[in-house]
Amino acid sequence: MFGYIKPRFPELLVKENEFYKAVYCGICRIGGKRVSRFTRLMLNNDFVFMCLVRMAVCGDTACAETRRCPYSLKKKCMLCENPSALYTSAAFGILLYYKALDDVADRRGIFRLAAKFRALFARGMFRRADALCPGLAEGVKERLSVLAGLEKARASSPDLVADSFASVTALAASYGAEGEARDILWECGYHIGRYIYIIDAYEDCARDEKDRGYNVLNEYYGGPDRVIADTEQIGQTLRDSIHAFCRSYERAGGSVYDKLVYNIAELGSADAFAAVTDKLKGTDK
């Protein structure tokens, strides 16, 4: 998936950086244990600050455990099952099978190859995660579809095609949930959708230019080239993105959760496009 979506560890105090890590945990073993051990391979961090929103807005109750990393063989303190959880793993599950038939279509040669592996894996997981949120996939294919004809079409407006793509992490965020939880979740996802796409258009758009590939920064400006030179706009871009998602998260009345959440979004999503900037212009020299 992406990744993008991380806190600033430094900033955090010790408790918060323990709980992010033990709901990391927890939804690795969730997803393990309820949805494929498939999930637990490719679990990101943005799919942590799903879960952990889902929770603020929600007003799901967190507890811990320790228990065994089937990985690590260590003993580490993870979040307990709770719906929100449950949910962000089934979510996790749905969207990283259709990832995999995106990239079925989208790559060529050995990678493709790959990509049809995964596919087959994929496949199980989907089943279990469909069960486990009914609805959620055929929306999520509709709202797909038509960010999948945009990208063919090579749509050169960066807003009307990260709009497609942030209706699908809207849908995926506040699915589910009822009343006005629902339309917060809405537009914290929508608004976070929306900073995804586009910093991994930026972050790939040198790369999609050298494979051939379809980029909507580069349709809009014309190639890499003049994408890192308007490095500054689109950073402002992403913190407009950042600040809707703070305004619509307020809109909850607040939570334990807050000080997290709110390190992640505004602190990790500055890093996040720093970091993309510096590889952009070390590999433009």
Second form
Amino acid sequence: MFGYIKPRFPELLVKENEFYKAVYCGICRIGGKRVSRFTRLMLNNDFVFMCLVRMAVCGDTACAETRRCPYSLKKKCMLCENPSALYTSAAFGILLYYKALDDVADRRGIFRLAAKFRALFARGMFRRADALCPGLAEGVKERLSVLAGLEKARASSPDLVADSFASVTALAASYGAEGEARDILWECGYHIGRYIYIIDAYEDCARDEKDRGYNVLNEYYGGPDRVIADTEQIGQTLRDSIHAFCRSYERAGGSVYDKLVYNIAELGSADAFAAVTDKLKGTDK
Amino acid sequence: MTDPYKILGVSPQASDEEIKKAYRALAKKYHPDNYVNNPLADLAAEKMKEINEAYDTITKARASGSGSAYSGGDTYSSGYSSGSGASSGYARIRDLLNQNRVTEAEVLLNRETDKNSSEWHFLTGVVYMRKGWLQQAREHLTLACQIDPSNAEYRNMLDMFSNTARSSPYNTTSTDGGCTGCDICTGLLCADLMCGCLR
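Return one more block: the form predicted in complex with its partner chain, after the form predicted alone shown previously.
And the full complex, kicking off with our chain again.
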């Protein structure tokens, strides 16, 4: 997970901004306490969003308390432990472990040694996360192996490859939920996963070409120059994912987090795409 | 007929056992014996008939081997009516899509010989949309609209595909919901300015 999903902060009300920070700090604290301190170092905005969506769909009540921050002398307002925050931390731990294993397989030289070191640390974290979410790790592993197979075969359909990654995030987002909430979370997780996979491929298209690595957009369009030339089409499919996410989320029937969720989904994702496009075109400041 | 799964109050993914259980509960509730000398007897009999028909439809469909396969994806279950010129093959595909049986609909679409018709592109677009394969969904829906630009159903589907949630505060397309507080304030300010000019 890569941290593309974050709010457009100037558009948030002060209370929404404070609440977002409280959720971030809460997941950091809960993850550090119940899963591993390792998760604190790697936590990113994608999982904060996942937790917010889950809280909204499952109807978890959010309570916050002032606690000592492990990275600061100041006390901070943090989200109290609730099922959504706990599941999110555990899912994060599991995905982090598989990412570390993937890096061990992909990297070479000193980078591979560093990845092995990370995977060693991540093993304990994985065990605790697996105990909190039994069965999730098997599902994730199975889907990631399908993704690895497609990448190895250099599949060229963005929909097909993004589908296997999206099914991982869908599984993680909907784990433990039931009935209508499970269906909504599955769809929300799927569309966000698809968005993350495609925007990450878009950002890495030039680097992957240089390293001769696999990139689904390079395979589909024929190279980074053509990818950049077709920015409009990529932007369109990313917007389609976000709109599909919003329509699925709407089915949950509304909650106090709606404005924050829509801000992140619609404005934050547009900002992320604009920033990546500027970076690729060399027009970023 | 309305979606038989909706009548029984179960999802299309429900097991045979769950369907039977739902059917029995409803049959018990609306059985004519419970409504003897009751003014609601006619309504109950009608409801009972509907429940029986729904149960028969589901059991027959499942016995013929076309069981539920849908496992997720975007759900746009507004229903697709069979177009006037649609062949029986497309009508069957539309029925499957209405029941959320996406995989079976996809298999039938792949078997179709005419893959250039607007209907084929439209239904393929809907299948991809349900699967979450949005790039291909958009391509097929756009093609369907290009082949048959006068078809309102295709156009509506493409428009809906492009729209975000209606309740999103950032939805710029939903302007049909009357005026907001801001609109009223702006209107009053304009009126005040105009009155000031006339003095």
